[in-house]
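Form predicted alone, single chain, as structure tokens, below.
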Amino acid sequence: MHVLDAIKTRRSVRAFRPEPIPDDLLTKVLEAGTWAPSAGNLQPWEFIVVKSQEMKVKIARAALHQMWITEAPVVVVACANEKRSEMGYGERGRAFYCICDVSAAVQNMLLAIHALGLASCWIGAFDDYELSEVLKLPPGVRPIAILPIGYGREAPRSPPRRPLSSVIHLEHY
């Protein structure tokens, strides 16, 4: 699949078939995340891979009770290692760059998921403290996104987009 086609046809899917995800496809998805750009090439991402139903239920509860997450055969939680970014860029690295870097990794993974015939949804609605406790995250590692991954049971339509002319500003706002 051409990258521009993947960008335009990827959708947020919230219903999954029960078939397991082959490990080789999951590895490709995770590897795509590691090829994202990062400030100073510090690569502050950490990926928690969850397959057990018990853990998926705990994650769904921490995600404000979005129980549909538990339908996915695999859930990946992308986390930011604030200390890695702080090493290179101090407070700005800890508070900002690590979030940007992990977000780029998440987008790479979402595009890879789609290109491989799988489906997912970027979930950012969760209780940070509760999710960190569930995943036993050490201090300085914070959750950024939850990605349930599976074969989609739905095919959402394209959402409307703002016209390009309304988002481009030449020279100044």
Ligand SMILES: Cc1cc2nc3c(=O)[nH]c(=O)nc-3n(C[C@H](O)[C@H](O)[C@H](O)COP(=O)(O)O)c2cc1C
Contents of the next structure:
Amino acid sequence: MHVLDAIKTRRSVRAFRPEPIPDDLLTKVLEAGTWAPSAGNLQPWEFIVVKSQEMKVKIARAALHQMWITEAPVVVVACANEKRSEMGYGERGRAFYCICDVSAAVQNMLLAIHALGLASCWIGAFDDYELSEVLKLPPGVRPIAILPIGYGREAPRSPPRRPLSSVIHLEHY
Ligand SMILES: Cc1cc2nc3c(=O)[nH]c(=O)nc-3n(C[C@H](O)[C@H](O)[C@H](O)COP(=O)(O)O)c2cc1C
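Could the form predicted in complex with the named molecule be shown next, to go alongside the form predicted alone?
Let's see the whole complex now, leading with the same chain.
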């Protein structure tokens, strides 16, 4: 799939078929995450891979009870290792670069998921404290996105985009 087609046809999918996804596909998805750009190439991402139903239920509850998450055979939680970025860039690294870096990794994974015939949705609505507890995250590792991954059971229509003319500002805002 051409990268521009992948970008345009990727959709947030919130319903999944029950069959598992092959491990080699999951590895490709995670590897795509690691090829994202990162400030100073510090690569502050940590990926938690969850397959047990018990853990998926806890994650879904922490995600403000978005229980559809539990339908996915695999859930990946992308986290930012704030300390890695802080060591390189101080406060800007901790509070800004590491979130940019992990977000780039998440988008890479979403595009890889789509190109491999799988489906997912970026979930950012969750209780930081509860999710960190559930995942046993050490201090300085912050959850950024939950990605339920599986074979999609729906094909959502494209939500509209703001027209280019309204988002481009020439020379100044
Ligand atoms: C930072 C962020 C947080 C999001 N959080 C959620 C979420 O908690 N639950 C959900 O169902 N979708 C969530 N989404 C998905 C958006 O609703 C979706 O990307 C948007 O409606 C555009 O649809 P599309 O992804 O199909 O293009 C989130 C997306 C982003 C980028």
